[in-house]
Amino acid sequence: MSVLPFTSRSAARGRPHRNMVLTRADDLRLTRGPWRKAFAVLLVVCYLSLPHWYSDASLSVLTLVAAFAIGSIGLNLLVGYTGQVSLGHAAFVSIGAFATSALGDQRGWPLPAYLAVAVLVGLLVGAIVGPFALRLRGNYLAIVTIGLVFVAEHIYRNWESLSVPVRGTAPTRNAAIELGPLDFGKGLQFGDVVYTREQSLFWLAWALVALTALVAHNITRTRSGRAMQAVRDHDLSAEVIGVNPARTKVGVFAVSGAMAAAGGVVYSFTLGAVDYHELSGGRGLFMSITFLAIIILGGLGTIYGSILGAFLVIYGQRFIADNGADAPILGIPVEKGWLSTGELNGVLFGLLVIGFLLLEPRGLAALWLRVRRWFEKWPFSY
């Protein structure tokens, strides 16, 4: 395309900002400015190089931060992007944790198979979820999909060829993890370099968190997406101007739960167990919260928000436990009733949630802005 009449060089007589947008193609570009392709050179060399830093145990618990990474991101986008409420998030993340323990661990699938069927049977639930969104809205929503933990629970309560696998038995850890050559599950090999499974998972988990970003940031970019930013705004307002909140609202669920699914998939992965108690019921509805936490303290319609936040809340979770959730604090005995690590987590992650309510409601997106924007405007950041 054309550069603009009104920005041209010629009829300027001088060179342009680096930082003006003056073609289409400049506005799709996915990094502008020297600094930001410096960012995203960094983050490729931590991406390969922490593996070899990090211990197993703690590249564990980055896999885990990736797969709720995943599944925040789908949420973002229904809740921040779009308006809608969710505290079912679980019963999405629920169909990849079942799809890998049923079709890879027991069948013997492979790692695309399972992973396009939990994608797709999370598309169509959200499809199915989803027109209930069109005739109700804010707490009525919600009530509806904390229903969704509890359909999910009595399905797997009853389906026992699905779910007789429990926490402890690590079904999982016999499902295939291959793409082509690369074997996941038993640790990548390249020559003489054997990696062990923590690090090739960290390695698979984390692309997949690049590609989910990477597909929920065009998504927002589209027509469909600045139709699901009107429908949030207003969507009376929405429809005069040529927008079907219909499609825009149930195209949206079924996005948010293939996203969920396939952070069903990479939780699976990292537990190597999987329990229907965690991902439906009570437990279930307190891991939709965690998610919905998740996105309020990285920040509201944004993509990096939902991978900040999943660091803040999964991986800050590490640096209270120590020895499990039963371990006392201040040496305090757990009889005694008064404070463990378990709940002094809940506790902080409550302090957490109100603070950042209070003192920044955009969460951790809106001081990364600052932070960015300070640096890009130096020696005039005033």
Second form
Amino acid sequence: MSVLPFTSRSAARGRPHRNMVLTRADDLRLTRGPWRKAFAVLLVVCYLSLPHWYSDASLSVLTLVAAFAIGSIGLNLLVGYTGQVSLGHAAFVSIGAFATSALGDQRGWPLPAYLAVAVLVGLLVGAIVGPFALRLRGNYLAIVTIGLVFVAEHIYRNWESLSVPVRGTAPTRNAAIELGPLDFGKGLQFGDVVYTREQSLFWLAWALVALTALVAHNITRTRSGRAMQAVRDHDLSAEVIGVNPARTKVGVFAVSGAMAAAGGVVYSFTLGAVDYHELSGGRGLFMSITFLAIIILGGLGTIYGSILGAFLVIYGQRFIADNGADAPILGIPVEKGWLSTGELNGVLFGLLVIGFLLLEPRGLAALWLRVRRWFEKWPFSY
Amino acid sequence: MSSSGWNLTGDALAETLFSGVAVGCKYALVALGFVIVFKATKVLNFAQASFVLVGGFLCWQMAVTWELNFYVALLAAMVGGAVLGMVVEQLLMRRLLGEPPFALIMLTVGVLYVLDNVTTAIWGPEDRGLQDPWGSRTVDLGAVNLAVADLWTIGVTSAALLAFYLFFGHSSLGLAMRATADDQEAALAVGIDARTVHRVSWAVAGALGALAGIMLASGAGSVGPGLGLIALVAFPAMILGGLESPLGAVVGGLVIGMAQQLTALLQPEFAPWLGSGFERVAPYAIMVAILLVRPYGLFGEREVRRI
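Could the form predicted together with the partner chain be given as well, to go with the form predicted alone?
What follows is the entire complex, opening with the chain shown before.
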């Protein structure tokens, strides 16, 4: 190694540079290095302080972002880590939303109860769908999972006690959102300090995001996570080295379904009523596609990427829906031109997906890697 | 037959079967577009739904707004669809050749979003009649009423199939496309230009999509943003026949079309516990049942996997 022109201390000792190696102990650690710990602290500070200087309207958008982030983390475990493409994710999300309506709103169950039921049903349905992935692969699996959103639509259309049949909506407004003494639905109260519903829901939703991310991170850095990635990279080889692909695939479908259902519960908090047309059937398919786009834009096979992607897509869409009408495109305000804001959103969404796939298929997560590389390689960063 | 209020006549059954064949032909046209692109380039093309949509609107624009002859408008819309397909291939799909299927699917989904929204922006969200010469006229065959538009659909689909057969069996370009689909490297080695093959297959898919859109909108149908969604029902048709098989696409289309019509006719009477509107789920139920028995569809190629 001494022939190399740039000899660092580690190279002199016959070891590769520290950036080139990842020890098993590092791989198993929850946070690697002091910088990541500092970043985690920064995130916690943001989390606690954001609701104090953001308007309630922005906070409810951020709560919606959280709902999508939770669902996307589940989908990323399935698609990004295990390589099983699902176009039926919205059906799992709808389980959570309708559990909130049927149990929380109409029967008055407490939050932990209907959240637990939603997660369990999501887990169960995922475990029922999972075995299809043992028989079907790639494109065939993707198309068969489309069936899920149509089956879900059929069930909701016929299950009359679940939703108001005429308008197809299930109320979630009166669902209790309490956790012990903390009432998020009415707004938190500490002594004399009273917070609004939006502020409280922001804290609850992003706490759930953190919990989901922690669970997902723990899955991916342990044996089952390595099994998932082995199945993704080559399932036959994985089987040869002793990974049970059946157990892995069914397990990840179940976990991803459970996370999607949890996301659905949070999703329903931001709405007064859940419309089954949004989450199942043809528009449900587009909802599933939105989830897939989130994890592509964020970064396949990264957990924080799912959160970044949810932020980019959902916040961006809501921003354009709320402010796009006056934005000038080619000098003409959108509302006077030939594109409506909805169509502008759709076109931008499509262009974003195309652009990322062509230019940066590793997603937003890799943009950070690029920045880091640039600084590490400086002054030779080309 | 136990129910007393039940009056299923042979004529009603014949009419249902006939309209099932007609609906199946429309699905088959959409599915053929999927299959030809998949066979040549291994891309599952979601943008096929927007070719269907754009084709319907182009035909409406020319036939109704510009008052051209309907058949001229139909052919011109097919040419428009072919050009659109080529442009998509040339600008985008070429760059991601050989990527994992998931990335390719999502690229076509991006195209779908852009094209669908631009189409709605240009032509507006409302449904409109195509004013085709067939309209809602029917032909009486004994006691059986057959819609003229359905007869035309069956005829056009048969013609398209015949053209398919002649093209792939008896033209050098068709043979080149089959060779490329079988083994791209070997085809390159004997001097077949893979780019031309890809371009032509996307063009054919675009033209077929436009034709399917016009057929879906003719007769009792209409042109509107919902046209693209109908095209998504063709997914089960395409996949249950097998992704690589044109024959499978047609068989799949017919199976799904007939199953849908028969379910709508028989299920409320014989299996009401399945709930209302079951005919919308029936294609997916049949698809899952068939794929679980034959995971690569009825006529699909089994993928060879090596360690």
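Numbering follows the first chain given and starts at 1. None of the values given here were measured: they were computed from a predicted structure. Think of the rigid core as the biggest set of C-alphas that the two forms share within 1.5 Å after superposition.
Colleague: Taking 2 Å as the cut-off, check whether the CA of residue 370 shifts that much or more between the two forms after a rigid core fit.
Modeller: Indeed, residue 370 is displaced by 2 Å or more.
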